[in-house]
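We begin with a single chain expressed as structure tokens, specifically the form predicted on its own.
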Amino acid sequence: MSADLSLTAMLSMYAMLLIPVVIFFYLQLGIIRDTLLAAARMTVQLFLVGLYLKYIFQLNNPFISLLWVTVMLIVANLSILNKAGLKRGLFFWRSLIGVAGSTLLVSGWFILIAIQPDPIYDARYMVPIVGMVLGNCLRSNVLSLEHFYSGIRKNENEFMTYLMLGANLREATHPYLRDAIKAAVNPSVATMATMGIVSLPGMMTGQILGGAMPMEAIKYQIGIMICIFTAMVLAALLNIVLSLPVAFDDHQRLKQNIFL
């Protein structure tokens, strides 16, 4: 078992704070206010879900569970779509098609095909898994989102150019769909790279404080980054592909009211 974090050890986890927040006053970055408020934010939003999954676990009832992932995957929708800057009216249905269909089934092959819990929904594994590859899903489709369509935006006179050599929409975009993929997975091909040795990742960390053996550990923090970038890459693709036919209008020219 590990060691639990007193009180006074949690305040001062977070007069560490005053580290970055110092350094953000020097640059005059004006980011100040809103680090705390996402500092204070987590907190609250992490000890209500800690003490929901507490009942989660528990009740360990496949429905309760699949009603749990699906606000999830909702609120990662929500997140993708408004810091890529782009309208959710538009984007919504076809944005969750891509962040739901890539996260539950490369999350269920790593659930029913490589763990195979006993029972199969054991929610333990069910939603902390879910967990981890929609959050990093999340962040590789705003890169993903964002590059391609501010891409084609800077660049319109380019993108036009393609079409007035005869290309069609999807060779017109091939370009700028590649960058966006590339900067969306870059970070984790380096991540990857460099783990176990510039870094011990979060599962394998957290299962080694919790007293399981390093080896297991290992596979299950293998297993899991191999889910979590082929989701990403799947998700990136799955959502730029699926939001094109309303992106553009009949001339295969970018809409500007389908950005914030």
Second form
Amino acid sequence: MSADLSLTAMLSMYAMLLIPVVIFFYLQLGIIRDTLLAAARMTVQLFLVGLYLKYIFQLNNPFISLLWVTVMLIVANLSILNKAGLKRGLFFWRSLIGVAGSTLLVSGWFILIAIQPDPIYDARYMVPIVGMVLGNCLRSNVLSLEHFYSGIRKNENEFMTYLMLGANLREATHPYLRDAIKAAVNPSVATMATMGIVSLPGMMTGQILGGAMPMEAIKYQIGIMICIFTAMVLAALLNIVLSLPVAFDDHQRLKQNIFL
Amino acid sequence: MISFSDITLQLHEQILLKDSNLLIKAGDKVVIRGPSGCGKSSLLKTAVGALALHKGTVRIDDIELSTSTVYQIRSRIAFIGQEPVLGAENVRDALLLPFRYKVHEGNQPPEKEIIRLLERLHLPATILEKSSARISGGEKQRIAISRALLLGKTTFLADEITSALDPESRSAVLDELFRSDITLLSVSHDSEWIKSCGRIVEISEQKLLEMES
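Could I see the form predicted in complex with its partner chain next, after the form predicted on its own?
In what comes next, the whole complex appears, and the chain from above leads the way.
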């Protein structure tokens, strides 16, 4: 196992922050306050996460772990809708089904079929894996939903043309769905392709620092990358498809009151 | 046949038409006139459910426009706007686009028929390979008209579709659309077009008034 960082060790890390702060001071960037505030927030938030993860791991109760996973899913879902500029009240349940369904499917697959920990509900696996998948889905879901609805809104004339030519809602929205999924997934294809050369992924680095053998760590990394990628595609697709019935009126016109 | 019964049309809180009626029999050619912003284009849009009516009913060939029939109605009538959107990368894909939809599946016309139609509208066969981004407004208008004709449509809602055409192309379009089997409801400022229409309807004080043609 790696050495636990002592208080002095941590203080030495905070001291490193003085370098950018001094640079900001000389360049008069006016972002010192924001930087220090961000560092303070990071400290408090991670400290709290460490604290409750510690309890969740100690209790290792499947219901408490699932409760925590539920909280993560709800917070992620609200954040997706907010950032995509869509009204939460209209889309909450549909989007939650999309996000939760895809995240739980891939996480479940990884844990139950590939890892098979003992006990199977071990919080040490369930919580971080769902968390990592969800964190990555969040960004891609914001991209896909935002892209899809703004695409139709900006090209209303084109969208109406498809309808006038006899397209049903699924056919008329198809070009925008395709673009939205591409926009959401493209960055991840690039990330996968350069992984290991350009960047050493966070999870793998963390495991190696935590004392794992590199060859063990890369296997987990590959597993989690495939999980993330699959969940991204699934969630992006499900979220759009499930949102269609509330976003269009009975004449297939995009409702204007769905946007924030 | 197109019929508007007791329709009230409102756009952005402004009443454009109130309790108005209009009956267009099969084969009629109608042009709507009136000052800009009076609701000419909006009236056309209501017939295909692109714009909601505040009150009243629209019927196309005895099918009342409703939630359950809007899809059927759209597949029957052609709506062509002033600046048509081709909706595909190149002209060929744009012309064949509707045949990829379930409702028109299997009805794709043979290449020869497409080329013959394009030629009648003064468009060369080589335009099929052109990118949609590289064709002019007048060409776009004629491609949109061709697309509707290829679908075998006989009811046309046409909003200023000759605005970007030169006189020869315009008369070619008139030859195609003023056939006796085509029902036409249009908006136009083109004097040739207006002259060719058998009926002129004016929007005045929120009413549809039949004028002497």
